[in-house]
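Read the single chain below, which is given as structure tokens and is the form predicted on its own.
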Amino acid sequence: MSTLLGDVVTRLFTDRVSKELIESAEKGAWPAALWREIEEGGLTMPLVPEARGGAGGTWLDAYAVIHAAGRHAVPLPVAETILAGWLLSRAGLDVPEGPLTIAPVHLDERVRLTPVGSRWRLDGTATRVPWGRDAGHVVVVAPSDAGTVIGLVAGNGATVITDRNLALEPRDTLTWSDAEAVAAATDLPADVAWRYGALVRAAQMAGGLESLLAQSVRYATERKQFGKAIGSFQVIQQNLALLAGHTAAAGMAAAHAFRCAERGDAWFDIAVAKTRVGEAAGLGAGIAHQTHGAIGFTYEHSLHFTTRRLWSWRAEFGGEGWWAAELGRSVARDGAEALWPKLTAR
């Protein structure tokens, strides 16, 4: 099923996501027709049970969609909507139609969900919220004495200060003051948005790296210097081999983390994936631009659509340095003797 789903989304994004569409989105236009096709195809709800209107799929099904969205630089909150739908379904809440996002996205930020009768009230500020201005609803994660509370609030219930990341994707500041919400407590960890935000970014970056590799190989085959394709020069071949190795390792790390998410708590595997994919994104983007030379830095070329996203996603929900440090602290707490059994058990 995951393979079939991957084929479907790849065909859709190949046909619909053009350079012109991405450029239009970067200027502020909402790709309404593409979003409608994605939503009507059920691609935003692979993790929502069928009883709640979703596909009742697995995390590997979600990986197929998110990975393809990253590979094609889809200028829509596909990953955020999938993650938000999963959070709502885990809390036993209905998933609304339309684009969704999650907040807050930083560990040091907190918002308050306060019960008032049968409803809840939301107060607080969340910065750098992905697609905050475009989301029909925002899924909010807040700690409480009863556990982690998942809340749903209408997108127009917040004061919005717009901003963008390097890839020109919306990253907005949302402020709520006594906003009405529906919410429920769950057994999820308090940092669930951070953990699984890192997971979906790893999948997007793994897809983006595949795009870099394909573009670089194609360019090295077509571009000629001294009467022959530059791909015939040994230094170019070596660089492309390095890019291919990093791309393969990143894809395996991300896919493995999604498999582990299906089995339960995947903190360790998410940390490994975000670390490995982030490292590959930095090195891979450099190799791709070196291969393309000056043309790759121009706005007229399509390479930057991928590299700017990789640089942006790499820093979101913790860069590889942050996650590597967390892995190191985890190993130090458990002791050196526990590391090998922990690795082989996975």
Second form
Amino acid sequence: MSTLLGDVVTRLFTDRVSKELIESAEKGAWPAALWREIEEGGLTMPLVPEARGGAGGTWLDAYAVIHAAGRHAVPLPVAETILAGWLLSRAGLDVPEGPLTIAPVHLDERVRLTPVGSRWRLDGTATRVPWGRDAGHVVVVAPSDAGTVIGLVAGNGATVITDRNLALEPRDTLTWSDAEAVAAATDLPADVAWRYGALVRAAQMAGGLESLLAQSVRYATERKQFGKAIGSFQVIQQNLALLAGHTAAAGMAAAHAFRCAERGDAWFDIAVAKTRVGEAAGLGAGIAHQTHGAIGFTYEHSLHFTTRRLWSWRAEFGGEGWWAAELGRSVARDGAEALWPKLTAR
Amino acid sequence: MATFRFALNELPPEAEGLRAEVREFLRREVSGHGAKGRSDSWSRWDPEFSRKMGARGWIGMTWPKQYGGHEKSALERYVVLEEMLSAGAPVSFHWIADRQSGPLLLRFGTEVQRQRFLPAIARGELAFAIGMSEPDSGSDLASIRTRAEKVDGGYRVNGTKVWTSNAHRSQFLIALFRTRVVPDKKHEGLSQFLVDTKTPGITINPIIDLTGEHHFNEVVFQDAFVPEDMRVGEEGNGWRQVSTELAYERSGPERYLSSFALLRAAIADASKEPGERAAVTIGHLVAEMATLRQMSLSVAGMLQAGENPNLEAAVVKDVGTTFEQEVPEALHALLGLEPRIDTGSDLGQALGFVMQKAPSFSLRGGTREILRGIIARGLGLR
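Requested next: the structure of the form predicted in complex with the partner chain (the form predicted on its own having been shown above).
Whole complex next, starting from this chain.
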């Protein structure tokens, strides 16, 4: 199913996500028509069971959509909505229509969900919430003694201080004071938002790297210097082959982590993916810009739609240094002889 | 632009069952070797070990039973390879024959050649070397000049091969010779031959590597006679055959596991609660290795499906050997440990061993520059 789905989303994004659309989103416009098409195409709920109005798909279906959204720099909370829908489903809550986001997105931030009769109240502040101002609803994650509580609160229940990341995607501070919510306790890990946030960013970045490779190869075959296409020079060929290697590695690491998410505990594979893809993002952005020369440094050219996203996404939900340290500690704790059996069991 | 086809691959249950069996075998056969010994897996010559593997049915696994093979899948073979290499087993004796020479004979050899050589290879009794490079022909392999002139009943060979690993202790080598000189068409007129290393007119001279070890040789042919029935494939078909052979050579797990024993020793050396720098280094290297295993498995899946993963194999080898070379550099930066030859700690010796071997990782089986050229061609740049 995920291959077919990949074709569908690629066609939709290729047709609809133009340079003009991304530029207008960067100025603050919400691309409502595109959102409607994505939502009506059933692309926002791959991880929501059919009984709850979703597509009842797998994490690999989610990968196909999120990867394509990254590849096309879709200026919408596609990944966040998919993740939020999954969290709600795991909590046995209904998934509302419209764009969703998740909060908090930092490990050290906590919000409070308090049961009041059959309802819940939400208090607290979350910073850098992706698309906070645009979300129809926010899915909040609050660790508690009874397990990890997943709550749903209307987007207009928060006061919003707007901000943005390098790619001019909204990253807002939301504050709730005695806001009305529905919620339920789950057996999900306390760091579920952070962990799966890292997973979806890895897929977006893997898609972004494919875009960088395609743009760079195209430019190298079109741009002529010294009387020939610059891609005919060995040094450019070597650089682009290196970019291709990082792109392939990133795609493999991200896809494998999604497969592991489908099987169960994917912490190890998410740590691998966020580390490896994050490293590829920095190196890949460097090669893509070097290949494009000065024109790629202009706002006029579209290369930066991807590179600015990669520079932000690799830091969100833990940079590669943070995840590498966690992964290294985990491997050392398990002992050297456990590593190979662990790798072959994935 | 061509797209790379790195699809997720999953090993079948029978391959996982086999894994347990291989691990049990390795626990008995390879335990006790230190990190330095285990770093030296596919250049360690151990005919007895190869015979034990042959008896287990782990050489020539995918070949037809009529030629001594076992008709297993390429993925089952992959599991045996990755377990052998990750354990640091001494697989050098049968490695080339199992990986390249056997498959080549199976595909292009005569029935007589298959009957004569394949069962002995599968039993782990027959070692092969590869005669490709020459003093003036390295990356530009098609420029080779060693001549095989047609004479009565066979060919008379004159010329020199170099970097011929294990020629001094292998019974046979499969060599690429020029049977016809076609002006301005260097890829034509090449043919492959089975050559008995004891043939009169062949002199094998050692080439000592920078560690002082003898793996490489120079093989000199002076009017050496090779019988007609030892030609592999049609006369003039050599370039196509060699290209097929190089795909086998580039796609296996040996292209990312060369430094694994060193990495494992460094992890063992770190405490259960490593400091921040050690944790970041280990995590970074493990992330790369875990990703490479999935990439390598993906290529194995393509081979099993009968596809031609030349491009993907080049990517895995390029990324894989870069990782193999990064391991000793990253551990040097982290540990500040003096690399040693045969004194001091086992970790220091493993570091010294891998550090000195590392330059060869991105040379053997096609240099990094050649591989990136292949990738660039795949991208449509040339």
